[in-house]
Amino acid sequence: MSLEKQRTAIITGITGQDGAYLTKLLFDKGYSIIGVTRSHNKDSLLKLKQLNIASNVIIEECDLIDLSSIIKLIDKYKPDEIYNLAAQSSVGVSFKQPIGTISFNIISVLNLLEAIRIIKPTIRFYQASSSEMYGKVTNLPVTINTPMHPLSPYAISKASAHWIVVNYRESYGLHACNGVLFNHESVLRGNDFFVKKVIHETVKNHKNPEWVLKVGNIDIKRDFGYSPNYVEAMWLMLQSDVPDDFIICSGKSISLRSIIEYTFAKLNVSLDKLVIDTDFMRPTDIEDIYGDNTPAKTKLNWNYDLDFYQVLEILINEEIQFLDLKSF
């Protein structure tokens, strides 16, 4: 009987909510997992400790802006694939920031590539591109080849890096790959994103009758999806033949304003807790947002069917059940 070799796989970003579930995913089907990190401290690991997988990683520090330490990192580990989950991630504070934003999420995407072209050209490479990218469209879904207008500083990077991998597929033959994920949601999202941060604050908040919640514009619309079957479609893009680039989304879109409304009816809170703030508007905004999922079911075999009414439903009861709270 012949014994398969043990793939392995860096992750870059493995600290975020997607890192998080793909590491579980890939320990589950036997890989050894490198996680990188900017910085290693107690909590860094927070995500991975809350799925029970941290002690099934080996976390390596390297500055992705630094690519003779990519370099150190690719030669000592040899990995089979590569996934790129690491970037400025917040559309508000790349508004803030847009040099740092820009800078990181380009250079960090070129360093990886140039790293894997030098010292390993098989490895397959993964690169979390994002539907900002695609910002003022006039023409929906959102397929592949949607003309890009990218409305903030952070979907400028995240489209620069995209064309890069494209580049670096078409020059130089590497397996290198877009996943473009649409928003997606789980209890590890940071507190800071829209439907975690509606979700986790009227959980928390619910029976107090000085709370009131305080959002901008909720009235445009996104595709929302589940973190953890949108990470089966990464690792179902490497394991491909011919690398290619695919959107990953519900291919519905749902109002900000709706999500809200659902999960107050759910928690039995009054909608005059919801307050409109002006400091939480954004220079620029996509009014409505969904892509077309067809070809990662078809070619990728991808099974996503879930109803964003349904994810809120997860979402609701995971965050009751992470927050312990006995009352409900």
Ligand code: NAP
The other form holds:
Amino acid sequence: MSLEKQRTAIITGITGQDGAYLTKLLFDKGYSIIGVTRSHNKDSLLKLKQLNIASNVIIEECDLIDLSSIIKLIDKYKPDEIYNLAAQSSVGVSFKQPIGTISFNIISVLNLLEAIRIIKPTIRFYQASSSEMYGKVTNLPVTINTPMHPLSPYAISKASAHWIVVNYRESYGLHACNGVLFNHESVLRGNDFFVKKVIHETVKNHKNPEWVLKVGNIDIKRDFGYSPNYVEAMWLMLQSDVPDDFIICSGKSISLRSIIEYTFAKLNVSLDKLVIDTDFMRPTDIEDIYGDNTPAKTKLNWNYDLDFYQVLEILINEEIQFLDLKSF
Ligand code: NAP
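For comparison with the form predicted alone, please write out the form predicted in complex with this ligand.
Below: every chain and molecule of the assembly, starting with the one above.
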């Protein structure tokens, strides 16, 4: 039996894509895990159930906008680490709900850091920052020092939260880190996100003559990766004795058009099924963005070398299994 004390982690946003993979990773490492959700209902644990880990976590309802609720939660469990993944995480939704997105995504982070500062300042804190903060970039690849020019309410909220984390680290000496993650995907991604939407709809409907895939601007390029590998970087950041911010990405970008072409070819779907619909266009969009993952690889020993076509193969196969399409 190990004499090492079992570590406790709180994961906010545990019901989402990254929450599920991070829970699996931490459980395999022997952590005791407390998962935070806004509202616990029969569907909230679906992703955890898909990974067979739902029964390994304690779920707590907590309103992250309410400081006193967070104080009670942290006081009850006195965790070693907090991973803050909860957010309104969709850029598209943020244009429809700018006030809700900005207020939740900023105040929740401020509350968590205040509660840590007051109750147990030794807690290590991870904040889910986003490459969207960089927005209109002029120099690629993006590094942690690239100037930010956010192009959406979501990006603005994440940029503010990012600087709150830096401020609490510098002002109060907290072990608080920003993981600036570029897009990362998996079978557990929400169906409204681009890559998952393309794969989910194509796998589900590829034999349906009536179906078409409606998309917006597909000539933009993004740096995409695989979620199970990206959550490992979150954990590595909190194991480092020196808190810092890191870019987590694949290092290359691919156009959305190429993703559709690859998926359609793999499932024998004609490109006639592709419909560009202006309803899916955004008021502003980043044209091309990719990052530099060298510091994460050299300082954290984060290991990642998948290119996005390899990830697409995994995602399409996972989706086929997920939808249990026996006809393949
Ligand atoms: P996700 O699947 O959308 O999960 C986020 C979770 O946050 C939801 O399950 C939801 O759980 C909770 N939440 C709390 N307040 C919310 C609100 N006002 N609106 C909607 N959801 C709310 O996100 P993810 O892909 O796992 O990403 C995890 C974190 O990383 C997020 O902060 C996201 O912004 C950030 N991020 C993601 C990517 C990516 O490519 N996936 C890239 C960069 C950064 P409950 O309903 O149970 O509370």
